[in-house]
Each structure stands twice: as C-alpha cells, then as structure tokens.
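Coming up is one lone chain in structure tokens, specifically the form predicted alone.
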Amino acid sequence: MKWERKTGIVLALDVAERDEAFRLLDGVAGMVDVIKFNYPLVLAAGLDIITEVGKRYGKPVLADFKVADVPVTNNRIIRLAAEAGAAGIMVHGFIGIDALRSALEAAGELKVFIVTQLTNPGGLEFTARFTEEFAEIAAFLDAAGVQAPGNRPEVVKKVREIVGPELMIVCCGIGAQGGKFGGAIGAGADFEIVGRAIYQSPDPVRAAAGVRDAIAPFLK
C-alpha cells in the first residue's frame, strides 16, 4: 500500500544536528507528507532520533540509508532502521538480486525503495546504464517502490512505464539539483524529495508553503 500523499513533499532532514531537526520540523512538518533521513543525522544523533520523530509528528519516516552490501550486512542495517521505528528504507539496486531479495525478506512490513539512478553528475556515468534493470528488478521483486532523479523527468517518465502504478516513485534532485517542484510527480512519480530548498532557507516555514503550492497543481 502507498503511502498517503496530500502534498507529495517527502523532507529531506539534512541538518546537522538533533535541535536543529526539531526547530525544523516543529515549523514545516504539517506541510510534508514523509520525513526522510540520510546517515549524518542519524550518525550524529543517534538512531533513535527516528524513532523521537516517527512517534511525534505522526509521520512515515524513510531511512535513506542507501543500503549497498553484502546480505549479511545489509540485512542488519534494514532491521535496525526497522526497530527503531522507520517505515522504509532505500537499497540500492547494484548490490544484485540475490542480495535485494534477502533484503526484501529482512523488511518484514519495512517498505524497500530500490535506487535506479544517482542525481548527481557521476550518477549519468554508472547507475544510468542500469537504470531500466534496475527498475525491471523492483517490479519482479515487488519492491514498495524506486527512487528515481527528479531532475531527470524523462527518467522518471521511462522508470513509471516499467514498474507501473503500484510501486511508488520517490524522487531526488529537487531544488537545489536543478529539479522543478512538481516536474517528477507530474512525469509519474508519487514524491519529490526536498531538502535545501527548506532547510537553508532563512524562513523554511515561508519556503515549505511555497514548494507545497507549487507542486499542488501536479497532484492529482
């Protein structure tokens, strides 16, 4: 089952530290639909810090943990992410898939987003050229869903032709990337991932209302 979107924001909480996250999301957490943290916080604060924050801003917490090992290993990391309370985790996708099916197997009611493609420059040198079997795995595995780069909407477009309705699409490379607001829903996806375009600016509450009202025409 998806995830419940009103505004299709997932927040990337990328700050550095743990009262900076919750003056962050005290303000904007009303405005986003998934909180989604990466290692540094995590690293920094402690895991439980996801746990502090699934249980008081009620909302679905994404471990971008980009998961990229060996099974042992990674199914360790996804069931420490998964009792400390988060909703979903992300996996990359070249790990191959004997190591993305245990993974799958390790998520219990943790959902697995797959990584196809990097948003960054380097991502167009490596991830890119496996982006469609990357896509096609998610979709034979029945992963919950994919990441895709936002600021690359034809790609969006191509990855929602091969995993069809039912996986969602998370979405990287909004904002500061170069990804319009509301350019990958409105090329398939389910959520765009906004970080910088939030957290860095000198009023986030003023610049999450106005990354909600300019994805709000794509949502349908």
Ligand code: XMP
The other form holds:
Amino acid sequence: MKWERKTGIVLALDVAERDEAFRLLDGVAGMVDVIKFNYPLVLAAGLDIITEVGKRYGKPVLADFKVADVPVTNNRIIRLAAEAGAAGIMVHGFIGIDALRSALEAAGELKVFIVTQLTNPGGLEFTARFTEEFAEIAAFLDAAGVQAPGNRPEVVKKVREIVGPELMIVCCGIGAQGGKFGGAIGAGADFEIVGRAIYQSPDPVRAAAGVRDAIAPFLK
Ligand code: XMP
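Please could you give me the other form, the form predicted in complex with the ligand, since above is the form predicted alone?
Below, the chain from earlier opens the complete complex, with every other chain and molecule after it.
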C-alpha cells in the first residue's frame, strides 16, 4: 500500500545534529508526509534518532541508506533499519537481481525503494544507462517503489510507464538540485524529496509552506 499523501513532500532531514533535527521538525513536520534520513545524521546521532522521530511525529521514516553491498551485509543493514522503526529503505538497483531479491525478503514489511538514476550529473554517466532496467526489475520483484530523478521529469514519466500505477515513485533533485516543485509529481511521481530548499532557508517553516503551496496544484 502507498503511503498517505497530503502534501507530497518527503523531508530530507540532512541537518548536522539531533537538536537541529528536532527544532526543524517541530516547525515543519505538519507539512510533510514522510521524513527521510541519510547517513550523515544517523552516523552523528545514532540509529535511535529514527525511532524517536518516528514516534514523536507519527510519520513514516524513509532510511535513504542507498544499500549496495553483498546480500549478507545488505540484509543486516535492512534489518537494523527495520528494528529502528523505519518504514522504508532505499536500495541501489545495480546490486543485481539476487541481492535485490534477498533484500526484499530481509525487508519483510519494510518498504524497499530501488534507486533508478542518480540526480547528479554523474548519474547520467552510469546509472542512466540502466534506469529502465532498474524500473523493470522493481516492478518484476514487486518492490514498494523506486527513486527517480525529479530534476529530469521526462525520466520520471518513463519510469512511471514502466512500473505502472501501484509502485510508489519518490523523486529527489527538487529545489537545490534544479528540479521544479511539482514537476516530478506532475510527471507521475508520488512524492518529492526536499532538503536544502527547506532546512537551509533562514525561515524553514515559511519555506516548507511555500513548497507545499507550489506542489499543491499538481496533486490529484
Ligand atoms: P536536497 O538537499 O538536494 O536533498 O533537496 C536531497 C536528498 O536526497 C538525496 N538524494 C538522492 N537520493 N537518489 C536518491 O535516492 C538520488 O539521485 C539522490 N540525489 C540526492 C540526498 O542525499 C539528500 O538526502
């Protein structure tokens, strides 16, 4: 089942430490649907911050750990994220079908999102060659969803055609990386990941409200 969508915003909680994270969330959590963690904050604050944030704000937590190792290691990371209370995890598509299958088994109820294409210019060098295959594998393995590059809406559209309506598409590359707010959702994504455009603003609450209002016309 897809996560509930009210604003379409996945907040990338990429601040440096826990007090800053809670200050930011106290202001903006009501305007976001999902809270996404990446390694830097978890390495700095410990995995328990995922548990605390999930309980305190009652939103699904996406562990953007870009899992990309051999199955035995991938599966340990996945189980740790699940035990901490994450609701989803990001796994690279290039690890191959055996590792993806194993990751999905290890994940159980934890939703697995397969990365299809990185948003940075280098994403066009390598990942872009396999974007369609990664999307096909995600659909074939019945993953919960995929990541797609929100700064390339034509790719999001193609990925949606491939994965069909049931899989969730989450898109990064919005705001600081050049993608327009609402552009990825307009192209078929479910959620837009937004980090710096909110937490680097001098007024994050106002910035989040602006992002919410910009995305709103694209929500059906
Ligand atoms: P910003 O500050 O650019 O934050 O709004 C974006 C967040 O998303 C992560 N990110 C990606 N995640 N594929 C992903 O799965 C990508 O191509 C990608 N590009 C950025 C980034 O690490 C940050 O947490």
